[in-house]
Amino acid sequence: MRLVILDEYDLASEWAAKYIRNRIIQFKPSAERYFTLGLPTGSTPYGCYQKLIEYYRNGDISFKYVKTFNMDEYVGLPRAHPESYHSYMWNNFFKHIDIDPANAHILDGNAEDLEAECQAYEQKIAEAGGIELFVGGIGPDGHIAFNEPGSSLVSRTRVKTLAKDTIVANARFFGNNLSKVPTMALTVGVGTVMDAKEVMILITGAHKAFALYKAIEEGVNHMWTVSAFQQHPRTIFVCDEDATLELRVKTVKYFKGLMHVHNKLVDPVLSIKDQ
């Protein structure tokens, strides 16, 4: 497990823009050999979208053979919704770049049979050849993707309850109308992204600062489903300084030591463009 803390959230989102193109880059996709990249929703990562972006106009990075499956989306919700995850993921990120619209999977919250999509999704993870590096966020009670407090550890992609508090939280997004806000989602599972070769979580803001001390300084937790990744080989935590409020000054100091470690050792992969 690694932890890499930036002053703020524009430079955490530019750390992780990097890193995921440097990722890409390093693996040289090709029409025989996609890379798979798992992508998340939300405030959070919409930043790293917009760095990403940058990159693509600059000529740093082609999306061309690179395949995307996303957490999550509402059930109900028209996809043509602007709160809708489809309507996050254009708007926000795919019709700006050169991905083939056939290589971004989202989850279809209107299937005739929820099950069925659900099972069809983890079916197309597989035949991808599995997720190289799975980008998360998190909410404020830890959950990742729409892994409710108390999910299965070993959970698979879904139908999922929300939870009254991520109702609360996401009423925001339909003028602050809980009567309006989605009760239900599909969700990839905390064991499918588990699965994924790396695990990308990225955690901002003061607010998210219990969570992430849950996260890394406390066991493995079903109630803080983002725990589990304490336990995956290849997992990175990206956040900045307001997120680690609730963390102990010796961990805080620990990781920093490390990262000036790794820069002056120079990071295998960031170091294929500037860091």
The other form holds:
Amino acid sequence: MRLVILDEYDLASEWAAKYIRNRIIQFKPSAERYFTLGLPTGSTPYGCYQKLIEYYRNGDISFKYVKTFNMDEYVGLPRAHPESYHSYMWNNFFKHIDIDPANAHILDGNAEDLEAECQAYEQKIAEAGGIELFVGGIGPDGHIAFNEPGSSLVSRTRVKTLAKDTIVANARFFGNNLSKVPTMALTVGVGTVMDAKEVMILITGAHKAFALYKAIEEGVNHMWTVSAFQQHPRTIFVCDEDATLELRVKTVKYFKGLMHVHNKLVDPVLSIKDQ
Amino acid sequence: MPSNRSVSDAPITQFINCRILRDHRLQREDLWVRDGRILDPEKLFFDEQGYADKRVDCEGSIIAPGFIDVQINGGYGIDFSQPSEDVGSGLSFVAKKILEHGVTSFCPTLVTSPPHVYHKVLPQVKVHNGGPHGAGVLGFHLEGPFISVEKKGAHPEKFLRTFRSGGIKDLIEAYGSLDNVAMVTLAPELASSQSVVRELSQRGITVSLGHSVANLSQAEDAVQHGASFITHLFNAMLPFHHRDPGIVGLLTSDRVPAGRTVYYGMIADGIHTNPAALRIAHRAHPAGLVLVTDAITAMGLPPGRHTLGQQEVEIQGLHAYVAGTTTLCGSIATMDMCVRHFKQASGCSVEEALEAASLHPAQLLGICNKKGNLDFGSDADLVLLDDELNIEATYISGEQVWGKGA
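Next up, the form predicted together with the partner chain in place of the form predicted on its own?
Now the full complex is given, and it begins with the chain already shown.
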């Protein structure tokens, strides 16, 4: 596991964005060889998307040969609803970049047969050759995608009922009206993300500090589903100082001492202009 | 590849690098157009997996809905009120010329004329969409002849009429037909006017109050019967008086039925309305302000004598007078000038200035479902402007119909 600690949110976002940028460019994607990228939604990755858009605008990166798979989507929420993850991805990322719409995949929470939709999604990921880099965020209760506490750590894409905590936390996006918050979602499973060649998890803010502690300093436990990635051969946690508040001093010191090594992953930052 | 053939074969244009006027504010958004209408790119992306065939780099320009002029009497030597065998060609000439002022649709306006003029002119022009040939025609604005003698302004007194046969019959007698009429300006104090207001409103024709000595209560009655516009506020009506504010009082009346808005035309040329009066109106009732040019034959022409309806007019600088007098008889301002002047004189925002020439007239005419805004599904009638609100290009149905330097 790698734990990358930056001073604050903006720097963590930029580090993550540079990492994604370098990984895509190093992969040399082409019409015959697409880079497959798993993507999250929410407030944590927002800054990272902003940076990627900036790189695209500057001509440093292209998403022409990138296929994306989003982690999750609410069930029964109209796609055009401002809180749907379709809307999020459109407004915060897709409309700003050159991705081919046919290559941007998001689970359809309004599909007639939700089970079939989930199975088809797994199928599409497999057909794309699996996920090269899965980027994720977590909830304060340590859920990755909508794999709420207690989810199987080998789960696949499926319908999931949301935990009360998640529903309450989401109420602020639905006019503080609990009855308007969707109670179900489609989500990739922990196993689906585990299958990715590499996983990068963004964790920022003091309110996520306990979850980071549970993720890396305690054992693998389905009550903190993000802890499953302790068993993934290539996982990077990217966090800010605030998120480390619950970690042991020696853990933080150890990984901060490794920053000069980790920084080689993003420095030099590559550009397609140089190719 | 881009456009989804199963939905439409029409090419998709994406205007990039622009600020678009949507939901009452300028937003950093791209504008997408297909089939002459504004497209929802999110739907295109997810439903059709389509993208743009063509991108237009706007280089930071503002994109606003095309301007709508509901009161224009002519221009470039053409007078819509002059009967001829070929009214259409004169009208087309003006329609093409005003593209450069950002006007994408308009109501050609006829001043008080004898019946034979209406009978000759009206049947020659039909409501039609704009295009490379010129701005679209939304229907005639008939200003007069059912107006007040005292406030006739430049209208020839001998052709003024009253509703002596009780109303709609008089209208038909004067105009011949009400087909292709979008708006009628009348004086609400004329006897029988209320049934006329009701009848016209029921037919979907906008009733405007103007050239009138009506008091406030008469004006309010007319509004309750369906009138929704005031023709060139302050001009050709009783001046504001605190014990009877007259038609001007409609701006703050509490007798306007709930859910309805009274709109008012403003000739923001800096001559017809003192900037302080413009500010009073704007601050009292910003949502109702509709910029109109009230432009006459001489708009676009050099100084000198010209014909307006049955009269001679004289142009001196930016002023147009009834020849030999100091009575103003319409303006020679262009719509883009009015927008700039309105913004500068009122201190309003760019958004407000642009909406007064687009959204408000569309609301007034009840055509908001397709014009006056940049909502998805609306007609792609657009103006591109720089930050000083100079017109850079005009588009109708997504097609460029005028461009600076073109």
